[in-house]
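Just one chain is shown here, as structure tokens, and it is the form predicted alone.
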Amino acid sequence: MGVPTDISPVILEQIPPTQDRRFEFAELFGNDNPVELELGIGKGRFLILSAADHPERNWVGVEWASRYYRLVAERAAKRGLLNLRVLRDDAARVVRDNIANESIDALHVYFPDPWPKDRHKKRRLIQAPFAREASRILKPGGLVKLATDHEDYAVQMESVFQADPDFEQTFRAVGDDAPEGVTNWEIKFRREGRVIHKFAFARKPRGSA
């Protein structure tokens, strides 16, 4: 058998929902440099090209599913990603309670669960609350960045973050004029000939709403 992979210096420990605390991402990468969030990361495709395509940022991937959760904190320390941390945990309660006010350079959410049936859409991450949420924690300027493969979901998405006064659309783009992303979930969707939805949102200045 291999030696198991120490993947120790590229994980966060779960904050106990007991304790009232915030991640302080300076003190835990050692450095001061903009931080890029994901949610429901997968196996990791996206966030484990990002951070070694851009050291110069620090990002953090939070996945509920155990197996996905390690498989990506396995990859990340076999390649030396001293620059990414995954956590495994709920990604809405690791919002709300973990994450401290205006932290965020920017914020990614790709095709999280559409929970189609209409008596579990409330299960939905996208919803005012979480809009809410996300201006708190994005610094001025800052990105929400989406993706779906589920139309109904995708006008929830829009409508959510067009109707909170903090965020601006800066971008939309649908089927054929999506461009291409790295997530494992977008690749397979491609193949499958769904239309892909795409939107971002900037946080605007504080005051400015």
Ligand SMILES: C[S@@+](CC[C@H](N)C(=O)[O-])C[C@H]1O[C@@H](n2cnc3c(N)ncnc32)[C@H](O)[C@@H]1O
Given for the second form:
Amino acid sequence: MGVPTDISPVILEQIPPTQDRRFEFAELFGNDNPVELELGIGKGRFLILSAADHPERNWVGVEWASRYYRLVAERAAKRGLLNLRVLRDDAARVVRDNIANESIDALHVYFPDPWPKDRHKKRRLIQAPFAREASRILKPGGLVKLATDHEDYAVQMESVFQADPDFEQTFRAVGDDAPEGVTNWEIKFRREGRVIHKFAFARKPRGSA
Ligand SMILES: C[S@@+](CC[C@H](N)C(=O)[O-])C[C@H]1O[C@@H](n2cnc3c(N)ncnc32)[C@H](O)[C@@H]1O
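Show the form predicted together with this ligand, please, the one above being the form predicted alone.
Everything in the complex follows now, all chains and molecules, and the chain you saw is the first one.
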């Protein structure tokens, strides 16, 4: 066993649901750099590589599973990535309650749980109310980037954002046309030969919808 890593510098403390408060990223990071938010970070490969490659941007990851959250926090702390924070919480709740208007430059959701059974579909993250929240938190021109290997969820993701008047689609690619990403699940799914769907939508300038 190695020496335990102090993960406190990269932890974003939850805001208790009883408190009506939103994160002040400039205060948390000590700078005004753009902020990119990833929901459901898993083992955090995308978040960690992005934070290392782009120290001029701040990176925030939300993850429900304690063991993944802890793993990413340890890896980030070991690498001294002070432009990265992780939060253990429910992604939809954090977005709704804790993220301020127009405070995010890009939103990443890669391979969210597809909840394939009909009776569970209502648990999917990407639904119309989520697109409304994404519209609220993104700066004009900010991108939502989505990926999934699940065809039915791909149709839902694309149609939800196409139907939202605040977004315009900037990217769509399926299968061999989809550029390779770096998340752990994408690597696994590509090895298994699954068809991957990728989309991007830009937040329109306010007042232009
Ligand atoms: C299929 S994995 C994809 C992980 C990562 N994005 C990737 O592509 O490697 C989905 C992740 O979302 C997390 N997750 C599921 N529901 C969540 C929720 N409500 N809030 C935050 N994270 C959640 C899971 O714990 C898991 O790590």
